[in-house]
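Here we start with a single chain on its own, the form predicted on its own, put down as structure tokens.
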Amino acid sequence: MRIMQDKDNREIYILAEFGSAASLYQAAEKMRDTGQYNFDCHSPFPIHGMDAAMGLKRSPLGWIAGLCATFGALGGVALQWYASTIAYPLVISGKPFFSFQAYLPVTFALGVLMAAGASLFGMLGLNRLPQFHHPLFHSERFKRVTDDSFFISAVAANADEGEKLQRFLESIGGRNLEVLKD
């Protein structure tokens, strides 16, 4: 999608705010509804169902954390594996070299711990976290997201559409429309 432009090649980013968490909820159902505009709901909390509301997919960091446990798993008992069978072939209290259940200890921790930094990075990925940088943390207003008020922000394609983008915020209760540019 072109990001609408002003004359200096800078992004614009239109902000509208909303009254409550219900008239942000059906100005969401609005939005996805017309399936034209690249946008965003910001609130104080979070509210239930607002991702279906907005049309988000279900989120793919339960299949990278499952994976990557997975992958630790596996790694953790080949690991142990080389080392008892090949490298260091030591026959303990007449156990056979691969006695899987002295294993399950480290398997575990290697799995969890695996899964714990494929959780922290891949939500940061996800979310293009850390960013230090946007139009809407120049925005007063908005700074009030953080306590008692409803945003959506929203990018329109072209110039022509920026303005049909904020007739359109108006028309489902956006009010106080901001224009921010990068």
Second form
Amino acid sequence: MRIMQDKDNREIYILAEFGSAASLYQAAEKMRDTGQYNFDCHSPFPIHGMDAAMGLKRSPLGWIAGLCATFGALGGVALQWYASTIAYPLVISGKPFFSFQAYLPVTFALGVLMAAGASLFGMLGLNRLPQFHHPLFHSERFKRVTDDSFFISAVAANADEGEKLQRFLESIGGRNLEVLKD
Amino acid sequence: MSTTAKDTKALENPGTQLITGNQSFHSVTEKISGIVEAKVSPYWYLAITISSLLALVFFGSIGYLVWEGIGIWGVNIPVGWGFAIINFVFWVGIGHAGTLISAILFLMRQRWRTSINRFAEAMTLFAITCALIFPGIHVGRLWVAYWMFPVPNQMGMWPNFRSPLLWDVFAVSTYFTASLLFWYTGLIPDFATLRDRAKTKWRKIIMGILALGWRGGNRQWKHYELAYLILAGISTPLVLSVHSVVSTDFAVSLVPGWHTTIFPPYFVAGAIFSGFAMVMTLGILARKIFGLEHFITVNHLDKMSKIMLVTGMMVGYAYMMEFFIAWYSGNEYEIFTFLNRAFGPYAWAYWTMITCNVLVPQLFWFKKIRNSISALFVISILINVGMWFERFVIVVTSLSRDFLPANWDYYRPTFWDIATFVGSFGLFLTLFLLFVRFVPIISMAEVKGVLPQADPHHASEEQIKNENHAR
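Right, the form predicted on its own is done, so what does the form predicted together with the partner chain look like?
Below is the entire complex, every chain and molecule, led by the chain shown above.
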């Protein structure tokens, strides 16, 4: 999907409000079916089944966290192997220097630690957060998105397309339309 | 339509609703943000004054400990592990309910958790903070506590990775970090709500920074929900592993009464038991003080009581099993230790533990008790007392009478032991009071998600009316 910009190289956002989670869901399906808009649905809580209604793919975050967990666990093994066989070998109760059974708790803990960090920071990275400035924040009405209101925001390439988009959003039940630029 | 039928049923029978009082999305926001935004009540100031004074007692005792050494404590030979370790295990255990509620109940799709998970997680963080201090200070020379970490130092010395005490360092600090990340992830949408409602400039800036620019877009929620799921998924084995590792500190030793394989599951059950008791205590206070009866309903308390009943019986089973194994092993030291626990000089502690942990929770069989707020409050405190005594019994009775009668000694806590222990509650409560003042204590985004109208296939009120009419 291309990112659309106006002639000053600014993105134009069309914001439409919807009355309930159900109407937002139905509108998202209609937007998806046109297949020509770059849009997002905003709600105060995650709506069940919305990914399918918007036609979004699954988040790749699982892979990121999984890789980091593996890296953390392997790092844990390497650390313990290095510390107890190379750097500071100590005979304890005649056990071998590399006694992997005893190393499992630390290996597990480091794997979990990396996975936990990866899921929060990976999520922020995928969402391009922190992002303190966004055209949508210019809208007064949009403040209610974290309270009780539902919105669709769509990006338009130019004024013509913006108008077309506005008509379409109105036809699928959008209210209080706003045009927002940076 | 099945959803409609379910909604109608929920309307007819408020007992099946998760959130009562016919809440709308906006009323949820108003109620919960209102707690943070409203003027502070004088009771809060009174409470924080008392708790921060107690916290000062805590830091004062630690200061004196650093100055004078651990001779100020009642530890002796053979009881080399005293209050510090008892308190450590106690506080780590308190933390477990928070993670259980946020992780395990989340994976099991227990939607009732949404009303209590936020403050339970906060409780986890503060309890682990208290817990981490105790092993840190009990080493005596706490300025060399960094020897526990695998960092290169001038002595070329590395920690022993085969020691459960070192596993503790990794397990508990990972537990703290993962819980913190989990907690913050859950807070991002709620900070965004506070940001959008903020009236003053400073509030806007601070909440704006904490919310990280959250816009509630589904493209964001998609990643967010998976992040939350992964954090829940990895925290679940973490809950079980942390207290298992803590129990291993005891179990790998040869001391009779410690050297048992039942310790890991037994400790985990006890941790969840005591943690839920603390969630219950704090939850009852919070719903009373902030008028959250519609969010933390009797239904929630009822469910928590059932969990305490189950874990309490698991703990009771473990007590019984320890006696059975002591007898079955034929090991005279083991048999003596357990007879000594029940009938020796610490019998008072043992029977306090049995009363509070095994007998008292049996009251939860009665629905009347499970639904009586005052009874629950008293029982939850008794359980915490009992669980503290459980750790006391494990640590002290096993050590005070070991293999050689010539070594036996009676352990008595000193003033400083008690001051440090009581003071740790001051730190815990101060942190908790600051939390309820500045952070939404119930997850607004999640509570909204479990309201019936959050379902994208939720029928309008008109449809429900028509259906009722058709009947």
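Superpose the two forms; the largest set of C-alphas matching within 1.5 Å is the rigid core. Positions refer to the first chain, counted from 1. If you're wondering where the values come from, they're calculated on a predicted model, not measured in any experiment.
**Student:** Following rigid core alignment, is the displacement of the Tyr88 C-alpha between these two forms equal to or greater than 2 angstroms?
**Tutor:** Shift of 2 Å or more: yes.
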